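Take a look at this one chain, the form predicted alone, written out in structure tokens.
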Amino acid sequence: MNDMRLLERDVDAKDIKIAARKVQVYYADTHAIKDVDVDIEDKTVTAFIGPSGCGKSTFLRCLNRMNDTIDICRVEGDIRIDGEDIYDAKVDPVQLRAKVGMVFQKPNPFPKSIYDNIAYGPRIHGLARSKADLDDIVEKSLRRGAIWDEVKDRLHAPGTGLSGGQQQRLCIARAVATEPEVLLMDEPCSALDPIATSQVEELIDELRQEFSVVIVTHSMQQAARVSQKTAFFHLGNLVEYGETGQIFTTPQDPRTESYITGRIG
């Protein structure tokens, strides 16, 4: 049990949503993630930062088994959500991905109406007993995505007709429609303009009241603005993890300091 000890003694075990131990990821013969140990807290925004190709998105995709879809990818180690081993043979990845929602770098609304974009997940997971239930879920999700007021009069228009920032908020609303417990975001603002980015960042801050949010970002300024915890990845290693303010002001590892000050990356 020793390696399941908490990484940070001041964190109560009940606040830990995701516990990862000795995680390794291989793409064929390439060792992409090396021996990562991390505890991710509930109702917290955790940012993964680091240079391109450092492993942050690869590790993020371990948390909802998206790497299962890549034939040459192999994941080793132990990842638990609420104490449950998500790589256990009994775990259905489709059900896991309802519990661990994901928002991608490029907005990817389905080629369906705004309403059907949101209703799709609740329908396939049997979350609505009636049309009235589904209507409630759609409205609640669009409100959580901070886009209800902009689309409530055109729910049957195509989601692809929205602006880039609206599409990304639609995708966030779609991700929360299945009542997930964790929300993963892989550079969710990289394709957006500054105004849309600001709207999504405000939304992330609201979402942490209900979810554990994990965001990969190439922007250190964004990590500093939206997260409470930050993990710095470099060359497949988790170099340093702690309170965001501490990581950015008094990093413990010289590699973190070099990245923060622009000397590497």
Second form
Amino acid sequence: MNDMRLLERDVDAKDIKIAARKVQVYYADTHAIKDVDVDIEDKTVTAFIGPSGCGKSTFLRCLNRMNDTIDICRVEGDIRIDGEDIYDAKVDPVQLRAKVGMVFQKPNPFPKSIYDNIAYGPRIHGLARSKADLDDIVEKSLRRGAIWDEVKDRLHAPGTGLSGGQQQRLCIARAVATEPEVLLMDEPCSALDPIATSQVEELIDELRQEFSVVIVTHSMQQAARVSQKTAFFHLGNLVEYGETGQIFTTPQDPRTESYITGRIG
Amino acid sequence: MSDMSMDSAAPRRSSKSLHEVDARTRRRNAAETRFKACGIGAIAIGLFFLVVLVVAIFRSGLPAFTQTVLDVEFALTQEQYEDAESQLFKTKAYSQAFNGALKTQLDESGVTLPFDEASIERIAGKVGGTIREYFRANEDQLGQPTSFQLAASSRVDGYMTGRVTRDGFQDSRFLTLADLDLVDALEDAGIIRTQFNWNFITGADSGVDNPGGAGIGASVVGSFFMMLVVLFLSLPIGVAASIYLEEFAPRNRFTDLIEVNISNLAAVPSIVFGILGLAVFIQFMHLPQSAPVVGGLVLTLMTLPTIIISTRASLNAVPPSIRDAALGLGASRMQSVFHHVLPLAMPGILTGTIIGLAQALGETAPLLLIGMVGFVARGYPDSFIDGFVEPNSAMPAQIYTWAARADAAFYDKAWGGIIILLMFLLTMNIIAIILRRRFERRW
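Next, give the form predicted together with the partner chain, keeping in mind that what was shown is the form predicted alone.
Then the entire complex follows, led off by the chain already shown.
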């Protein structure tokens, strides 16, 4: 088993961060995700697009096992991060989520200070050895979240007092503060105005240097702008997956074409 | 309702001036005005009853805070003491000595009214006993002029406060018209006067024949220890149960059943908890009877459903996005609950707790069943631990006992007890509000 994993790494660890095979998700009796196979590359932005209810968010939440919190949800199939099955009985979802960070649709800062929002993750994972260490992490994360200049003078003001766009960047900064390897973003810009959206998009492009980013979006323009790879979901199926340029210019599947030309969805 | 119905004659909106109010709008506005008037009416009725309640409580309760005393300065010589102690009816000898002193005092102020031992006994009770007790305990005070404040009987007290009047007064073995003349004379001489009754606040219950000496202090202490038990049991148990049910427990038929039963328990009459406490805590577990710890346990059972229901509601009201945020950062479920959800739910939990405690504080029926009746409250506990296990009463049970007694003076005491009970409740609420503020300040 170990040998095989090593072998796999040699071949594709450089490229493939997450490998999903035959993933099925059920909500009680509803079959929400059917037979999804996808390979998500490292240091790449992968966009999941598709009409509402197509299962893209559900699939995203499988990648850090956030679906575990929903009682009626059942996941089958095989999802591997760096070759390790994340649904293995030995995996503690808490450790997994430290490795796979998540940013949600609605900005959800904790009702605490900006500083405490960022410091929370490093604190519970013991990433900082001293107060100065923690200060460094907070500053670095806020810089990575492209919000440092706006909040550096009021780190102890409540995070909930920021504007929507600032809150979302704070949440992104909070997610990167725990040094994840993968960052999942569930429609991070749907509650933001165009200016805040473009700031977050720029940020995503920068984050690509260090993380593998998976973003769910309703906006095809956004997918086209920020991602290198795009996956199109429809009715729980992964219809098409490929280079973003190729998906948007020469889609192979008629359903993808209908969607990106605005005929379905 | 009526403005919902379609007007068939005018299927299309006609364009009219905005400066004229059309019939539909007028009806809608009228309905709104009527509704507002109803609301104001409801609040006015509520306020009216509140005012009536407060006025009634204070009018009837304030006399309990005053007492009528006979203030007599009196010296007993060593010979008198020895003489009295050598007699067969010792207290009678003391009474005689006292009456002598009283007569001198009255003569000095120019009052010449005949009085005898019997009338003094009717006015101030058996003074001999009180005096004997005092000097036997303080023999070094013999020969020294000592000032005695003797509580007047409840009828004299009523006469002073206006409860008993001369109109239609009939002589009885408790008080005669001649006694009233004597009381008036004593009042003119400054011997009888009304003063603030500290004993009512600090004292313990008295016998049925001595309403003047009755105090609520001991039962306040009983209530206090009971509330300690209730608080320290029901808050942690209730909050832990709610956290488990709300955040960890799987949703299945078993937890549904528990949920339904918790709601049902909140509606169970308190006397049922009382008899349960009697059966389980006293008859089965052999905990001491009439002890505040048992009362606290019974009231804990009663308070738990209230706390659990309100805690679950306030946990439920915390936006799920906060839990997602914490879990998404790799916090464990427990960390997400204790670091983020619980602090946000704290104000709601405190509100539920204070409602539960207030209910428990006013509960009478279960206490009567486990023996915490008023007359048990005969003194303060000697130590902190005794406060839990020594027989005591609680405020509502004490008030109930007073209200059930024959002597009309206890009626005042019952109302006065209500005032103390409400003040205790007010203090608890103020503490809760301060705590709430402190938690809420964290935005």
